[in-house]
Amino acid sequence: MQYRHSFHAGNFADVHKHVALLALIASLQRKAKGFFYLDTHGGGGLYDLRSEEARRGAEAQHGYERLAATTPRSAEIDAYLAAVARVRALTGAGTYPGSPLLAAASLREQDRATSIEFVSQESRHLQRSLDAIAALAPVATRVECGDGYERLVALMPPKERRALVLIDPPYEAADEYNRILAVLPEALRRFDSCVIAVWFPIKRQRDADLWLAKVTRLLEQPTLCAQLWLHPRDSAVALNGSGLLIVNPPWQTDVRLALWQEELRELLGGDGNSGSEVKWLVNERT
């Protein structure tokens, strides 16, 4: 069955991923020089939380909607909630924006963005979603229908010589993890200072740890791993946690991420088995 993000839009993993994405964009924007943003798996771009699909699992109730009812301390979480609100002001109070829309609404005139989506119907929906928030985006995001991994390699290095890449696949293909392992070193060979964020699901922690060990052996660039879990990490059926792999993280990403991720865990709750961890897999200081 084809993965449909509309069932999961706005859940705790979306929140975790999108707070991190916007924090990375803000870090890169500390410098005036523009950068290239690439989303390898853009999806449909905008999701209706009032739809039957979204209401069936009610995942947003335990993610974005729960967080929106709080008053966060961290600037990163506050910036995320403000970004969602800006998009919703144009698209409707019941919508939830995906990463291409949140990025488009946060980029500057000197920045540039491309979003890849493999499914043609979703690609068209993504373009319509981006068109709907054109008033928020100083630079139009280019939408391509194609293979995100292949396009990542082809588009490196960018003319700006600065880049942020988000790899966020649906993980429905049996070889998804292996494709990520293959594309990371090739993209970094072409542009070794590229900032790459990879989202991955945590179901059984042992499986995630085995994959992260392969990543550690494979990469030479500084690499952070951030994990947030709300449920026991020993079930292959349910999504128990959200993981982020960040290659070439900007300065102090580790410090800030540890702070806001722990606050996010507190605000989203869990079942008593929740946790938060930020650690270096490959540390340039060692």
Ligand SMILES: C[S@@+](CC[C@H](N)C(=O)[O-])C[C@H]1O[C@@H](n2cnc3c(N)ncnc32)[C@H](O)[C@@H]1O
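Keep in mind the model is a prediction, meaning the values are calculated, not measured. Positions refer to the first chain, counted from 1. For the two forms, the rigid core is made up of the largest set of C-alpha atoms that agree within 1.5 Å on superposition. First, how it differs from the form predicted together with the ligand.
- Superposition of the core reveals a Cα shift of 2 Å or more for residue 271 between these two forms.
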The other form holds:
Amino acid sequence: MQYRHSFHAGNFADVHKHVALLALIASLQRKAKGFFYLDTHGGGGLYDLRSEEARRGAEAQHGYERLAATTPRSAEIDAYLAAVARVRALTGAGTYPGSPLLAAASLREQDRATSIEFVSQESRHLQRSLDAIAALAPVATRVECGDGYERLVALMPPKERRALVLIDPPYEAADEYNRILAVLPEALRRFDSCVIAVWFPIKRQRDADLWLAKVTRLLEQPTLCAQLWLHPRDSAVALNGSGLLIVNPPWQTDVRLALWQEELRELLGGDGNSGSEVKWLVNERT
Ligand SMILES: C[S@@+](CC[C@H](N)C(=O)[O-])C[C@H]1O[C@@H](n2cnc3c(N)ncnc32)[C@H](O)[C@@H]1O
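Next block, the form predicted together with the ligand, ref. the form predicted on its own:
Following is the full complex, with the preceding chain placed first.
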């Protein structure tokens, strides 16, 4: 079956990934010089949490909706909730914005954004979703229907010589992990200071660890790995945790991530089966 993000929008993994995305954007915006934001797997852009698809698994109830009822201490979680609220003010209270919309609503005039989506119907939906929040976005995001991995390589290096890339695939194809292993060194060979965030699911921890070991052997750039899990990591079918690889993380990303990720675990109802870890996979070379 073709992957539909509308079933999962606003779940705890979306929250984890989207807080991290906005924190990375904020870090890059500490400098006035503009940067290029590339979303290789854009999705549909805007999701209706009241739709039958979203209500079926009630995933947002344990993610965004639970978090929105709390008062977080971390600036990063606060900024994420504020960004969702800004989009909702234009699109309606039951909606949830995907990564291209959250980014578009956070970029500055000097920044630039492109989102790739493989499924043409979804890419048209993404374009309409971005149009709906145009008043919030000082720069228009370019939407392309195509293969995110191929476009990533083709678009590097960007003319700004500063870039943030989010790779957020559905992990339904058997070769997804291998495609990431192939594209990361290729993109970094073309532009070695590119900041790249890769989201990955944690089902069985040992499966995730095997892949992370391959990534570690492959990369030379400093790379962080952030993992948040809410359930025992022993089932090959359930989404038990959410992982992020961050290549070339901006200064202090490790310190801040450890703080807000642990708070997110608490706020999302972490119990004895939950945990949060931030570690360097590849250390900064001196
Ligand atoms: C997990 S969703 C993306 C969600 C989005 N990044 C967000 O946070 O809101 C993955 C999307 O990737 C699309 N997709 C699958 N294979 C792709 C490929 N090779 N290139 C670009 N998009 C792809 C799927 O159609 C799906 O819409």
